[in-house]
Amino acid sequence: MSAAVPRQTPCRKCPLKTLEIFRAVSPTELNFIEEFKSGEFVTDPGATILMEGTSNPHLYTVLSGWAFRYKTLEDGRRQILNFVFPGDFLGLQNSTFNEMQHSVEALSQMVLCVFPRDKLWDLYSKHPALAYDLTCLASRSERLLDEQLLTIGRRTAIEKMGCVLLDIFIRARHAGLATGSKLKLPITQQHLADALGLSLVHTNKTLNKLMAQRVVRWKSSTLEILDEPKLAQISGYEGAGPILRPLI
């Protein structure tokens, strides 16, 4: 179930603004973002936020919660493209192609900041710096998909597992979700299998191999990174580092 709620979080008091990963906007841009935002939307776990092949009149910034982007084949097989964290922007593809080319499903309860898509041109025409920020967000999404394609196509199973666990952990840490080396996950091994193109059995065996090497621990829906440098070495994970990101 999903429901619209009255605006509860003024943009100037957004809790994400305190995170070091997001760069500041000017007072004028902040005023525009507050006018652009039409409200907030609350979703339950399992809710479809955006659906492949449909058009949605809204754009969203994730204020809290987890989700994943995915595509499906006619027989129901699913490929998870990447995972979604607070601060991520959803629906821009809909503005370019008039319909979504992938779906987005909530993994946990989420709060989404809602922006009307038909007012997007005001952003481009009146605030070119914010328009550039949208280009940066689109480029970042492209980079994440490039890395996912490399992982699925060329990395070994243990490299795949190491890369996806590190990517999830590091992105979650930037979003303020991790506590030290631990991260509470709404993600199951089936989600990992669908992200990596592995069977559930192979996913479980590969995860156990990493745990046997004492680089990660997965217990009671909690991921713990025991040796981050060694996990990065095993998986060949390079990452992009903590680059400042726009927040709209």
Contents of the next structure:
Protein chains: 2
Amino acid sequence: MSAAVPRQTPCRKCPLKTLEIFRAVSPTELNFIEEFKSGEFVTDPGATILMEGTSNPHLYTVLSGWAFRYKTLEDGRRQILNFVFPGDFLGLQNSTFNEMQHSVEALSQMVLCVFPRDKLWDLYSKHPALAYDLTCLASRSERLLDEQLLTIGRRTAIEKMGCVLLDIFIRARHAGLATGSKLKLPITQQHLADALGLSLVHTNKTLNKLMAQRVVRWKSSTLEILDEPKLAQISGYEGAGPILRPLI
Amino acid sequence: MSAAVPRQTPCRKCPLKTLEIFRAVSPTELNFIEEFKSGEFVTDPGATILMEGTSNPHLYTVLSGWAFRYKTLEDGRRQILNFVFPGDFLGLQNSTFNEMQHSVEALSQMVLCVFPRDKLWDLYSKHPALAYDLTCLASRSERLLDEQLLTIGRRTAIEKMGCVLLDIFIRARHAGLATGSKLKLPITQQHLADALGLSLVHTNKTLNKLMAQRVVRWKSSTLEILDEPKLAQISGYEGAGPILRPLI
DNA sequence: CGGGATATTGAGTTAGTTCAACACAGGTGG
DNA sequence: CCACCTGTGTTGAACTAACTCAATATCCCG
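Given the form predicted on its own above, produce the structure of the same protein in the form predicted in complex with the DNA.
And the full complex, kicking off with our chain again.
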């Protein structure tokens, strides 16, 4: 079950603040954010956070847990657009007539920071630096999509697999979720298949090829990167780089 | 050859203002935009406007002409990320350490409005409504990428072809570039192939299948949509909707 | 009237799919 | 504790969508 519980973690103690990707925020800004935040949302694995075709008046920041963003076709074919990590922002990307154009599903238990969408304009008008931060976040997520489009459109199955594993691993490490070269991953091979635009069977065979080369290991929901340079070389991985704020 | 010519069209006479997608801008904002604009840039077909791996201190708005945004792999494989139309904004999306992560190439002669990147913060701090507009623009381009990712990852060749033709046609019509059901398109089948993640040969055969069904015609660089509903039905096209400003 | 870029077509190949069977693990209830 | 069940992973075989190669046709431009 999911539950909305108001204001649990004060923003001044936000667990994300330890991540280097977040710059120091001024006290005024912090106050605004605390005001902006309408509560926290805790979900179980498998919960649908946003649903394609429905409207949702909230924006979310992921405090902890995993999710993925996806779209489906009428006959059920599914494309995972990207995996979602702590620190990622949800809901800004896609609304037309307030209808979401994509869905988001939790992979683990999650804690989300909830913001009312209709106060977004307040943020823009009163705290341009925060607005600018949002733009940098959006810019980065567009970079990730560009990279993914290149991967899906033009890389071979084994390159795709390498890219997505590296991407997940590097982003997870950034979020402090990896233990050395190991990463506990709450996803199935079906998720990988849907992220890569491949069939489940071929995904399995491709993953096994990588394992036969002793580059990665995938065992009981744990991904282990055995040879990161070789994996990067096999897959031609380039990555999208960190979130950057070129100005201010 | 390309040339930078300062301040040709005053913003108050911007040709884009006739497009319904642009809201009315206040006189103060208009003044700021005129101040922000550092000049115009005119390019010939084939010119590279932005280059992956290089840095560029400018942002651009397309006043007229066509372009496409793409990425390449080391061995030359190319993925077109999207086609660029009048009214589209370039340069915001993708910079890491000021290095572009993608390239943009002109398809026709173009006129671009040039803005210095380092004044962007001025825009955020002084004109939040314009900043908000930028966010909506970015949000929309992310929607387009999501849709494209679904297309490339999960649709069949014929669906892909239908989607990309419809998408181009609809967006061009929005920009006032279509003549009835006809559209003069300065692209080759190689461009379509690179947008769809298909080989040139298979692109040609797929296009011919659509033509055999009398759904579209492609003759001497002109696309004609003969049966738009049927094309939408064949391709399962959903589109990404217009640019919307939900607030303010 | 060339000549280069673009489009078309056929033939053979291959990467990736679908189908189907089976293996394995964890979790539940008797 | 076992028997069962469901979700996940694995494997082989047959199939097909899409690819590559290569030859030819067509268009556009100078």
